[in-house]
Every structure is written in C-alpha cells, then in structure tokens.
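There is one chain below, alone, in structure tokens, taken in the form predicted on its own.
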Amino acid sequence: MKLYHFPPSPNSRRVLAVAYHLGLDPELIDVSLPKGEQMKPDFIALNPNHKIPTFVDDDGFTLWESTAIMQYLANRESAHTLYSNDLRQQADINRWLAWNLSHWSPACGIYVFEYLIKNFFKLGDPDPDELEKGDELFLRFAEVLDDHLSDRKWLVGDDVTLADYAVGSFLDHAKVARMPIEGFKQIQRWYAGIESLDAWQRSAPSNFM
C-alpha cells in the first residue's frame, strides 16, 4: 500500500498515525506542495482534486479524503478499538469526524493559513479580519470540545478512536499558528494524551523531512 502525503499536513498526519496504530507500514511518497508536485499529471490521475493525502491499496484501489481513508483502514483491519463495531459508539465517532470537518478544521485552518502558509509563501501579513473570524470560530468550538472532555480521557468511549486522531491533528500546529488554546485546560490535557501515543510520535513530520 502507498500513502501520498505532505508530512506537515494535519490531514496527512492523521491518516499516517491511524495506519501506524493499526500496525500498517505504508510506503510513503512525499508530495511537496510548495514545489507544486500535486499538480503533476501522474498525481492528478490518482486524485483529480490534486490534494493530499491519497491512498493506494495493494490491489490498486485508490482513495482520497483523509476521513474516508481512516475509516477504510480501520474497517480493513480487525482486533482494534479505533472504529467500534457497536452501532451507537460508531455513530458517536462519526459525529466527531463530521464535527471536525464542518467546524473544528475550518477554525484551526484559518490560523494555519494566516500564520504559517502565508509566511512560507510570502503572501503578506496575517489578515486581521480573518483572524477575528478565526477567534470567533475557534473559541466557540473549543468550548464545545473542552466541555465534552471535562469528564473523559478520549472523545468516545474508553479508548483512543479515529475521532481523537482526526480532531487532534491540527493541534500539532497550535503554538506556532498562535491558536488561542491557553484557556482550554481539558483540550490541552487530552492532546497531551494523544502526543504520548506511539503512533502519533512515529507520524511526526520531523521523522520524514
């Protein structure tokens, strides 16, 4: 199996961490977004959206969108707790995966774009209007997440699941992207738990750059 990825990307990292958690060892193919490698014809043939990550299984089955890849990998393997077979617990995991896509990732993504991507590509200073929007969204949804975590170690059930890897993935950039996370003690405690996981440590960008 092959995983086309860009190591610093939260979308890439969550997939790689899940693969490692499941004991999988995909062949990693770096796609340098700064160099425009995602626009090469061979890559676009795999993913017409020219985005990462993109997964190709041993039989040639190709899949893009990080959440779909995570779900596929978890369903592909057995004897794990990442994606429960219990109907309601799986629905709860799916709820947080959808919440991440709809609310959390867009909020975190504003800071990543304004403070990291703009700086890297020399696109100018951070836009105060965008940062104000980011603060509004982040603080709103961080409160939801922090409250949910007040009496639990993981987002769903008693073990780490796909939900934790998905929602936690942007927090790797929290400090450098200046996300206002200081007041959310439960989120910080929870993310420290994710950072302690072997699969998360192995998926760290510095291991591949």
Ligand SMILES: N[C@@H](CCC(=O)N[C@@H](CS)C(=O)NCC(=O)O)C(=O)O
Contents of the next structure:
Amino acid sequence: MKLYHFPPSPNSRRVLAVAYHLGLDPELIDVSLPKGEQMKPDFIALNPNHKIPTFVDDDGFTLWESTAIMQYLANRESAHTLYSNDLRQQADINRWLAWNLSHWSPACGIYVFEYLIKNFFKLGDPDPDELEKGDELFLRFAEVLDDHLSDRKWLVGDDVTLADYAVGSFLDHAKVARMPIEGFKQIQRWYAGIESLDAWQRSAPSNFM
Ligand SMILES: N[C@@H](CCC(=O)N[C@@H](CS)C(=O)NCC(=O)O)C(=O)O
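Please give the corresponding structure for the form predicted together with the named molecule, as opposed to the form predicted on its own shown earlier.
Full complex below, order starting with the chain above.
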C-alpha cells in the first residue's frame, strides 16, 4: 500500500498515525506542496482534487479524503478498537469525525493559513478579518471540546480512537500557528496524551525531513 503525503500536513499525519497504530507500514511517497508536485498529471490522475493524503492499496484501490482513508484502514483491520465494533460507539466516533471536518479543522486551518502558510509562501501579512473569524470559531468549538474532555481521557470510550487522531491532528501546530489554546486545559491534557502515543511520535514531520 502507498500513501502520498506531505509530512507537515495535519491531514496527512492523521492518516499515517492511524496506519502506524494499526501496525501497517505504507510505502510513503512525498508530494512536495511547496514545489507544486500535487499538480503533476500522474498525481492528479489519482486525486483530481490535487490534495494529499491520497492512498493506493495493493490492488490499486485508490482513496482520497483523510477521514475516509482512516475509516478504510481501520475497517480493513477488522474489530480494531480504533473504530470500535459497537454501533453506538462507532456512531460517536463518526460524530467527532464529522465535527472535525465541519467545525474544528476549518477553525484551526485559519491560523495555519494566516500564520504559517502565508509566511512560508510570502503571501503577505495575516488578515485581521480572517483572524477575527478564526477566534470566533476556535473559541466556540474549543469550549465544546474542552467541556467534553473534562471527565475523560479520550474523546470516545476508554481507548484512543480515530476521533482522537483526527481532532488532535492540527494541534501539533497550535503554538507556532498561534491558536488561542491557553485557557483550554482539558484540550492540552488530552493532546499531551496523543503526543505520548508511539504512532503519533513516529508520524511526526521531523522524522521525514
Ligand atoms: N479534506 C481533505 C483535505 C486535504 C487537504 O486540504 N490537503 C492539502 C494539504 S493540508 C493539500 O493537499 N493542498 C494542496 C492543494 O490543494 O493543491 C482531507 O481531509 O484529506
């Protein structure tokens, strides 16, 4: 199996961490976004959105969208605790995966774009209107996450699941992207738990530089 990835991308990293957690060792193919490699015809043939991560299984089955890839990998290794076999627990995991796509990743993504990507690509100063929108979204949804975590170690059930890897994946950039996370002690405690996981450590961008 092959995973086309760009190591600093949270969307890439969550998939790689899940693969490692499941004991899988995909062949990793770097797609350098700064060099525009996602626009090469061979890559667009795999993913017309020209986005990483993109996954190709041993028989050529191709899948894009990080959430779908994580779900596929976990289901491929059936009965794995990362995605639970219990109907309601899996629904709960799906709830957080959807929440991440709809609310949390877009909120975190504003800071990553305004403070990291713009700086890297010399696209100008952070836009105050965008940062105001970021604060509004981030504070609103971080409160939901922090409250949820107040009496639990992981987002769903007693073990780490796809939900933790998905929702946690942007927080590696929290400090450098200046996300206003200081007041959210439960999120910080929970994310420290993710950082202690072997699969998360193995998937760190610094391991691929
Ligand atoms: N919803 C997608 C988002 C993927 C995504 O936005 N990837 C970015 C990097 S973080 C990308 O490849 N951008 C390159 C481009 O759009 O040309 C997922 O979860 O996989």
